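In structure tokens, one chain follows: the form predicted alone.
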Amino acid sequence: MRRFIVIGHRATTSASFKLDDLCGGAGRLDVLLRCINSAFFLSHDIRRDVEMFLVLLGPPSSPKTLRFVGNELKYLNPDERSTGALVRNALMQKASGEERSSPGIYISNRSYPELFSNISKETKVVYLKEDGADIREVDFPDDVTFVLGDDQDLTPEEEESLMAYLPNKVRLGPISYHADHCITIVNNELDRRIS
């Protein structure tokens, strides 16, 4: 299983945002929703062994958490608007505990701390951070849990939370990319590695 957690530092946690303003009046939530088209599209279908956590950390009522899995997604589309409709319907839902807005889409009030209690401890976890190790020279196994920030870096004391799960820390190229883009390049490090 590949499981991506992208922290949405400003990505709005009200379903009042408007379709036509992802990125103005949702907190840069297009950054995380080309982030879902690039976990988990193929040409004509969608990769099955993909999970993605979204950490939306925006105001009014964060923290919440979006989790999408592959082998269940219905509906899901590559355009953003879509997609930010998805969102949107997940946000409407009164979550307790994990509840389920539409088939593979869960949301609940996870903190980032949170979420990594419930992830496997078998689980191998990799920091996307430019001073890492070269992404090429670093195995990992079926199990593999990448993190990374949206438009923005993890702050200090994210950092400091992640760091209690011994992560390696892998960079993907010589400059900065995109994070829609980093997950994209993993997804190709890893395919070429199982093809």
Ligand SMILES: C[S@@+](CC[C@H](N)C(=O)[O-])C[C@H]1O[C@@H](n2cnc3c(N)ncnc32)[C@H](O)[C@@H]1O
Second form
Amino acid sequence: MRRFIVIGHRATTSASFKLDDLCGGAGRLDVLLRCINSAFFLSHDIRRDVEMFLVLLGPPSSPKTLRFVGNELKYLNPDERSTGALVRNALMQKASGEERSSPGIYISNRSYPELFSNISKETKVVYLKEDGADIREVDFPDDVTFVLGDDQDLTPEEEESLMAYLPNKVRLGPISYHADHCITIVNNELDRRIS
Ligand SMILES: C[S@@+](CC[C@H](N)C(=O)[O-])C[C@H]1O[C@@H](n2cnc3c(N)ncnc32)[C@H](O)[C@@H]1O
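Requested next: the structure of the form predicted in complex with the named molecule (the form predicted alone having been shown above).
Shown next: the complete complex, the earlier chain at its head.
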């Protein structure tokens, strides 16, 4: 299983956002929607071996964590607006525990420390960061989870919470990339190792 965790620092936790204002009023939700595309979409298929967590930390009721499960997903299309509508449906749920809002999409009130704590029991955690070890020099187990920021880096508090689980710090190249591009690069690096 490949997993990705993206921290959405300003991403809205209300369902009242407008689909034509994803990058403004929705707190750069557009970045997270592109990350979903990069995590799951192949040319004519969906990656079934991917699970993705989006941690929404914007107002009015953070935190909320969305979980996307590749082998259950239905109704996911490559355009940002339709995925934005799926996220909006999820945010309409009253999440006590984890609730399914549509096939393969779940929402909870989990915070990032809870998420890191749970995930680190199941999988090897990798922190994507520009000053880490070169990805081409690092071996990964089959079950691996990559953590990254959205359009902003992890804050010192988020980084401290993550570092408690002793992640490998890994860089994808010498310069800073968009979060969705990072996911594409990781998928490609891992694909090349199994084909
Ligand atoms: C758009 S970047 C965040 C802001 C960026 N660091 C900047 O200076 O503008 C989004 C996230 O992608 C990851 N990232 C970007 N470039 C990377 C690289 N070359 N290697 C590893 N991770 C990277 C980091 O987790 C980063 O927080």
